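Shown here is one chain on its own, the form predicted alone, set out as structure tokens.
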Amino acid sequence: MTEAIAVLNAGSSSLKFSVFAAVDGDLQLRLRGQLEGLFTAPKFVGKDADGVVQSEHTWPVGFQLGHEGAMAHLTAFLDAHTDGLRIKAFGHRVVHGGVEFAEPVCVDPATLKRLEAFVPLAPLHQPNNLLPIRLLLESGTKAAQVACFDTAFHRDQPLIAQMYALPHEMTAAGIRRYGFHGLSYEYIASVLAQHDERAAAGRTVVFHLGNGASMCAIHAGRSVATTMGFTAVDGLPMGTRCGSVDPGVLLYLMDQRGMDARAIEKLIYHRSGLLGMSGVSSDCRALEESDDRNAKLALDHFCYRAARELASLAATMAGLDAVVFTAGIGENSPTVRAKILEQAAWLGVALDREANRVRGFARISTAASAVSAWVIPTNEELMIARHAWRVIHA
């Protein structure tokens, strides 16, 4: 039997999965897919490594499959489509590891309870990330459960980059900048030398731009600063999240509009960002296609903020050797990349407009550009699989 790692990424209404087989010391993708619309119109699709559909299933509109039902369906699919493979571990994306967890960890019931303490720091993500772990532990499976944290890559940042200007005892109690999307940044750092040795050894800013968006300054492969902070609502504006906002605005909304914590939570997580600014959509593609004035304004503001953060992150490294775009928008929107890099020309980035037309991997800076610019597709699933493999063989 060939040993394998299954990777799970559970969202609020979705469950993505992939299976990697260990062959001659290499992890090779065998299966991937997702269950989506878990509480509205559930749909399952499972594909092999070549994208050929192996199984599909839909449930009636309004059917409440939930995460428990999704896990049951996925388990049956894996049992039927992993002949010759023995799943040694499930690697789980867990958004928040707090100060305590700076490395992937094998989870038992006691560890799971400690991870549940971080739910208030990531209320939209942490409960969903942990639910499959709990269900698998309760199932009695012999496969290890390995939690891989989106915060871990940033844990080695200097304290000055992590702290807020709050009383020291609050910093000591864990109120600090954690940063997120660490698994994506770690993957980019792990492959960058294959494309640009100077960038890998030097000063690079990575744009992880998707429905959730952030940026990270990486110096010689290590995170030194990032745009997200205590929670994943900080930093850049996102699909529905506001990004950085003056705390005084929130106090004003409480005092003058009578909004309580839950109303503000809904505002900053679900009603803001590209959706709130445009009034059209949270989807960058829809905004690019729209003739609505506010749609254009929302997109321009998103790019303005990204260009502004680029300058800030470059300052933390006293210079810049490369920029990398990744994730859904970063990999697939030439328009967004061009808008950002046009505002970064003063930093030494010369955009190759023809190269920038691509979607997917490419160098998008000219040969003469002082700062190289790249599009590199991320692979958080492979990063999680690598971590899980290392943990169970430590």
Contents of the next structure:
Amino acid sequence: MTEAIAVLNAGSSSLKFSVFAAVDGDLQLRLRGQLEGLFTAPKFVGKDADGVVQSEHTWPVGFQLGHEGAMAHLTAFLDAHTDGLRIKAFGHRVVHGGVEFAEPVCVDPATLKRLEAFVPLAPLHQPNNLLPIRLLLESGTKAAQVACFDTAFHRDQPLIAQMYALPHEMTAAGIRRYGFHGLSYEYIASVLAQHDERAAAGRTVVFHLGNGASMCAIHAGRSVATTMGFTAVDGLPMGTRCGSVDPGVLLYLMDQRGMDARAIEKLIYHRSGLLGMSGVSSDCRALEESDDRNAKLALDHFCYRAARELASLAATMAGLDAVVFTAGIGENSPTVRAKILEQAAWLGVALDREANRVRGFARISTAASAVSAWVIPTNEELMIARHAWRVIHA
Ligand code: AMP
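Next up, the form predicted together with ligand AMP, please; the one we just looked at was the form predicted alone.
The complete assembly is shown below, putting the previous chain first.
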């Protein structure tokens, strides 16, 4: 039997999974897929490492398949498609580890309780992330449950980078910048030396630009500053999230428009960002293809903010050796990358326009560029599998 790790990423309406087999000290992808459209139009697809569909299932529209049903379907799929593999651990993506969890952790019922305490810090994500852990613990499986946190990579940041200028008692109580997308940044940091040793030992800013978007300053492999804060709504504008706004705007909306916390939550998480600014779509591709004036303005603003943040993050490291683009937009949009890097020329980045046409891995700066620029596809699932493997063999 070959030992294997199953990775789960449970969101509000989807359950994504992958299975990695441990072969000759390496973790090799064997299966991946997802159950999406929970509660609305559920659809399951499981594929092998080459993308060949192994199993598909669609439920009727409106079928109330929730996370419990999704886990039952996934467990049956894994039982039927993992011949020769023994799943030793499930690695779970968990958005919040608070101040306490700076490393992945093997979860038992007592640890699960501690992780539930962070639900108020990430009410939209944490409960979904924790549910499969609870269900698997209750199932009596022998496989270990390893929680890997999106916040953990940022936990080493100096206090000066983590604090807000609020009363000290609040910082001590955990009202501080946590930062997210840590598993993505950690993966990029782990492979950077293969491509650019100077950057890996030096000062890099990573752009994780997807539906959720953030940026991170990584100095000698460690996170020193990031754009997201107490929650994942801060920093850059995103697909539907607003990113940083003056907190005074929220007070004004409460006072003058009678908006309460739930209405503001809807506004800043679901109705803002690229969608809100353009009135067209939250999807970068749709905006690039649109002739609408506000679609262009939304993309321009997104790139303007990213270029501003680049300078701010470079300042935290007193310089810049490399930039890396990753995630859906970062890996696939030459237009967005070019718009951002044109505004960063003064920092010493010279874009190679031909190389920038790629989708996927490439160096996109010229040979003479003082600051190198890269596109490196992220792999959060592999990062989680590596962590889970390390935790169970510690
Ligand atoms: P993610 O959350 O990482 O899956 O990224 C989703 C975002 O990537 C969406 O805004 C997509 O429009 C964007 N994206 C994916 N492919 C492309 C592409 N070929 N060109 C521009 N944007 C893309």
